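We begin with a single chain expressed as structure tokens, specifically the form predicted alone.
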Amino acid sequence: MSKKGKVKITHPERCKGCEICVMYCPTDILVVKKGQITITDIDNCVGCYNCELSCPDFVLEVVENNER
């Protein structure tokens, strides 16, 4: 985990609202609204990769700040 970054929703159409990523987010910035994942406060993202690694549908990705 050499790069530092923030979470980004890269494939929202794949989200099935399972909330696995929400359970693993240590800063509680992810919520599911109307069956879709939403980022509530990107500034609090610590780039831990928990959401990216836990998402079974590859909806989320941690990207470097200049890739946002």
The other form holds:
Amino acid sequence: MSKKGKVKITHPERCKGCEICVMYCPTDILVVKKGQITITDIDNCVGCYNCELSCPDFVLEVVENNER
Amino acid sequence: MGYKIDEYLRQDKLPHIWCPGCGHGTIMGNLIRGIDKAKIDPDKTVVVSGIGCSGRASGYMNFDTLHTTHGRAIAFATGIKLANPELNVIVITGDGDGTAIGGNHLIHGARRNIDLTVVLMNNHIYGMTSGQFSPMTPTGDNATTAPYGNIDQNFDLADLTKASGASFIARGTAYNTRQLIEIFAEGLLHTGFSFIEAISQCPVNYGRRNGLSSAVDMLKCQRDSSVNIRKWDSLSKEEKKGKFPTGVLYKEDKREYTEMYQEIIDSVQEEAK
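Can you swap the form predicted alone for the form predicted in complex with the partner chain?
Shown next: the complete complex, the earlier chain at its head.
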């Protein structure tokens, strides 16, 4: 697993608020607010890719330099 | 990791029309990652789909694509492969499209062992038309056309395609994304008829009629009912109840259809000289 990578919401307009990524996140940093995915604490992201691989709408991406 | 999935998606077609929580997007995304992992040439790859929710995938994938008539994706794909055997031909179909309307094409594609990779997104229902039962709706479950419970039995698609002659058979779930990528990559590199059943979730038109109204609940159900093939054989009959094996279920080296066809062409042309 990459130690550098952090999750980034690259395509927020595609999010349908299904909460699948929330289920997969091992550190519970993803929360759906008003139907849209948000990151609560990027420092706790372990870059596991679970959210990117499971997102049915291609909203999230693990990137090396997440400037948010 | 670090798949650049956006390069393989038609950005102007997104967001897609699949419902919130639909597993088809996850399966399509991981098929693309499988294509990337297998390192097959995107310019030599054709994606063919039929009708239904699964059929939408060909519109979103940035390859040469063909969105065909209901159930006929394998027939169109067979034509493409015979005309241009050097192409990687991927068929995306669903449980209604692939096992009901196109059931005959599925068994005859497998019988010929033609070099296609068939991805059957099985969401256990006709989702696009609001939830009629399909040949893959579990017995006893509800659908708009089975309001008191479905009395039909399902196909075991691995057994069906094996008996029909497929030389690569695998099953994965939208839940286990890493396994899906591995299966897709292996199936794409296999020469012969590769059949991959990808279990999907339809929270809107299947789940909510059957006590599973959220995608998360349906994914947990996939997690709890799937068993890796490596562990499957060690389970007792009782332990297997309500569960299904995942992974590469069957693989054999077998003569491929377009190669045999080319041999016929070569021998006849040789005789004519």
